[in-house]
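First comes one chain, alone, set out as C-alpha cells in the form predicted on its own.
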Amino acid sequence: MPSVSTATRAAKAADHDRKCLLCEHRCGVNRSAGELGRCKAGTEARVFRHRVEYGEEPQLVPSHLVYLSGCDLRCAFCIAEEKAFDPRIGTLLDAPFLQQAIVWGRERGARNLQWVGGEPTIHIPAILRALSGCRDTPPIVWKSDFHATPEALELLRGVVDIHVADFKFGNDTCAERIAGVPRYVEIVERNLLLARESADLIVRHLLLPGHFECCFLPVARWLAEHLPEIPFSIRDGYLPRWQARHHADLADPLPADIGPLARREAALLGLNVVG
C-alpha cells in the first residue's frame, strides 16, 4: 500500500499543476490549463530510458535509473541531449507503469529507484502520483540539478531517502552562460543545506574542460567549509556533447590531468571524496 506521506504529497504537489512554482525560473503557469513555462512540461510526465546501472557512486549500485524527459536547465554539455529538453519524449508515467518498473529493476538486483533527466523537480507532481500508486516500493534516490524551490523539496520530504545534487558551476556566470540560469550558486548552495537536513546527500561535480580554477575550486572549497563531512563524487567523464561544440571552452573533452588535480586538492581540503 502506499505510504500516507507519499499520497499527501501527491495531493499538495498538485498545487504547483495550477500554479508551477517547482524550480526557481518561478514560472507560476497553470499546468492544468495548458499553460506552459520554461521548461515546457505539463501535467504529465514521461519516461525515455529506464535501466539498471553500475556507474553511480558506490553506495548506490547497482541502481534503477528511470529517466525523465524535460529539465529547467539549458546545460550546452548535456549528455541526454534533446531528450532532456522535450518533456513529450518517452512513455507516460503512471503507477501501473511504474509498478512493472520497480519489480523489473528488482529482478535485476537494484538496490534503489533513482530519479533522473532531464530533471525529475519539474515532474514533482507526477512522479509522487505514480509513487502513491505503487506497493513496496524500494528507497527513492533523487537525482537533481538542484535548482529546485524550497517549496519543491519539501514536498520530497519523507518520501526521498538519497539526494544526489549536481553542483554545476562555482559561480554564476558560467552558469548563465552555459546553462541559461542567473543566481545559480545561491540556490543551489542553499538547497544543498536544506537537503541535508532531511535525507542523505551525495554532491556530484562534473569536471568541465578550462572550468577548474573558475568551477571546481569554488564549489570543492565552499563544501570544505559547509558539508566537508558530505560524500563528494568527483566525475572525470566529460565528453563534447550537445551545443558544446558552441562553446571554445566545452568543445574538447577533458585533460586526463584534471581528475588526478582535482581529487588531489579536494584530498588537501579534507573532503569525502567518494569518485
Contents of the next structure:
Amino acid sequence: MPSVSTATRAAKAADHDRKCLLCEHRCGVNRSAGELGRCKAGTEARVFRHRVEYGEEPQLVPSHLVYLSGCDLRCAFCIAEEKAFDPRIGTLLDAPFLQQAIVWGRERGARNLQWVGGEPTIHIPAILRALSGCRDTPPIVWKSDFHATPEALELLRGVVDIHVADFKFGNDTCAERIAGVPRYVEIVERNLLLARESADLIVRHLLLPGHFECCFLPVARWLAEHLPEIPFSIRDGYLPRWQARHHADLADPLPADIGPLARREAALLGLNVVG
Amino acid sequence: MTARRVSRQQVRADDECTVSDIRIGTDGRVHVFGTSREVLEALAAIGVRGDAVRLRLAGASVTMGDDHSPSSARATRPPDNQPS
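The block above covers the form predicted on its own; next, return the form predicted together with the partner chain.
What follows is the entire complex, opening with the chain shown before.
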C-alpha cells in the first residue's frame, strides 16, 4: 500500500504546481495555469526511457532507471541532449504506468527504482502523485543535479532512500559558463548536507577535460572536509556531446590518465571512492 | 520573469529502452551508456581491462535470480505505453 507520507507529500508538493519553487531558479510560476519557468515543465511529467541498467555505482545495480524529460540546468555536455531539455517528450507518468513499470523492473532483478532526467526535481509533484498510487514500491534512488531548493528536498524526506548527487563544478565561474547557473557551489554544498540528514548519499563527479584543478580538486577537498565517509563516485567516461563543441575545453574526450590520477588524489584525501 | 503559455503539442521520443550506446575511442577506451547485463557480460568475455565490469557483474550476481537469464531479459521490452 502507498505510504501515508508519500500521499501527504504529494498533496503538499501540489503547492509548487501553483507557485513553483522546486529549484533554485525560484521562478514562482503557476504551472497549473500554463505558465512556464526556466525548465519549461508543466504539471505533467513524461518518461522518455526506462530500463534496468548496470552502469551505476556497484551498490545500486541492477537499478531500474526512469528517465524524465525536462531539466532546470543546461549543461553544455549533457549526454541526454534535447531529451533532457524538452519536457514534452515521452510517455505520461501516472500511477498505472508506474505500477506496471515497477513490476517489470522487479521481475528483471532491479534492486531499486531510480529517478533520473533531465532532472527529477522539477517533477516532484507528478512523481509523488504517481508513487502514492502504487503498491510495493522498491527503494527509491534520486539522481539529481542538486540544484533543488530546501523546500523541494523536504518533500523527499522519508520518500527517497538514496540520493545520488551530481557535484559537477568546483567553482561558480565554470558553472555559470558551462551550465548557465549562478551560485552553484553554495547551493550544491548546502543540499548535500541537507540530504544526508534524511537518506543515504552518493556523490558523483564527472571529470571534465581541463577541469581537474578548477573543478575536481575543489569538489574532492570540500568532500574531504565535510563528508569524507560518503561514497564518492568518480566518473571518467566524458565524451563531448550536445553543445560541448562550442566550448574549447570540452571539445575532446577526457585524457586517459585523468581518471586514475583523480582516484589517487581522492584516496590521498581520505575519500571513500567507489565505482 | 516572463511566463509563457504551455504548448499543447506532444512530442514522442524514439524508443531507446532496449538500446545501449557503445562508443570506442581511438585510444581503445570503451564508453557505454545504458549498460545492460548482457553488455557487461560481453565486455567481460572480451577481456576489458579495469574493475568496472567485474564489480558490477559481481553485484548483479548477488541479486539476480535464475529467471533473469540474459536471453529472457533480451527478449522482453519494458512497458512503453500507458496501460488502458
